[in-house]
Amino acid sequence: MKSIISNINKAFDHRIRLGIMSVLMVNEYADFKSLKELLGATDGNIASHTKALEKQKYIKVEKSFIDRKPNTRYIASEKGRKAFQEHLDALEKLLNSKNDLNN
């Protein structure tokens, strides 16, 4: 019998992690700026995290300069995007799961 909780992605277990792929699900991207000041994340978090997805390929990166300065933006990649709804889907599933337990 597969486990109810089988299709959780690890790679979306921190909150952190959970957070970018969330604004880059409903966003074109977002800039590192952006994610820090949205998710209340230092520096250090952002980076480590989004390394973390883009490791994995969830998320692409661009780095660019705007008015000689650094700009990092983040863009969720299709795998990323599949990989972060199947996700979502098995957690309501999980949700939704009627508990035998009782019965």
The other form holds:
Protein chains: 2
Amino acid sequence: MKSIISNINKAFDHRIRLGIMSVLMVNEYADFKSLKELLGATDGNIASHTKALEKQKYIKVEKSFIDRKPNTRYIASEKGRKAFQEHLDALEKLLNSKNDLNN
Amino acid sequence: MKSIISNINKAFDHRIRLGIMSVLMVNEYADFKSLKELLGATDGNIASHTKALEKQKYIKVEKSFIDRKPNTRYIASEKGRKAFQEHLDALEKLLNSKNDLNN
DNA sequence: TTATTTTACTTTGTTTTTCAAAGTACTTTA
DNA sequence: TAAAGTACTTTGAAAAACAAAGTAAAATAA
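Switch from the form predicted on its own to the form predicted together with the DNA and give that structure.
The complete assembly is shown below, putting the previous chain first.
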């Protein structure tokens, strides 16, 4: 039997990654510093969680120089958008359907 | 500044714990086996995640014997219900508000 | 000019968490 | 009475999370 949580995506199980994706769903892109400030996370934290999402190809990373300073932009990929939407749908289903034991 | 994820509860950051709580929100109680089957998790998995929720006093555990067999029932505590509801509210806020970088 | 601080990350190593396999203590079935 | 099953718990290895330290270039101060 398919379990009630089988469509919940492990990649989004963490609040920082959830936050990153949710920011990238509504913004075309976000840079390192913005994510860090928005999420109240440490540098290392943002680095490792974005790396994890990048590894899954859920976000793309664009490195450039802005005002002669390095700048890293994160962008949700199509794959990422789709996966995140499916995750949200699964979440909604889990939470809104009453998961009654006597079905 | 309060970050957009600061009200997301770390205790519910994991899909198995999320599943346990969501089941316990709509059912008065659930036993070990039911949780295990509903969530498609291993024994050790259910044991450690329920223990984590118990440690936070989000669920209560009642041990008894049913048909001479040991039976463990898990029940959401008032504290747990409240915490979970707040978590859901935070989730909704995170996902539905557009977290625009240009606010 | 040179030193110091700041910015924007990345790397590192420890701590914490997750996980499933193995263990325990029975009960049931053969 | 032995073997198999049930209902968990314990364990220890593997993975993930974390923040501190590191790096490199730029900006600012001396």
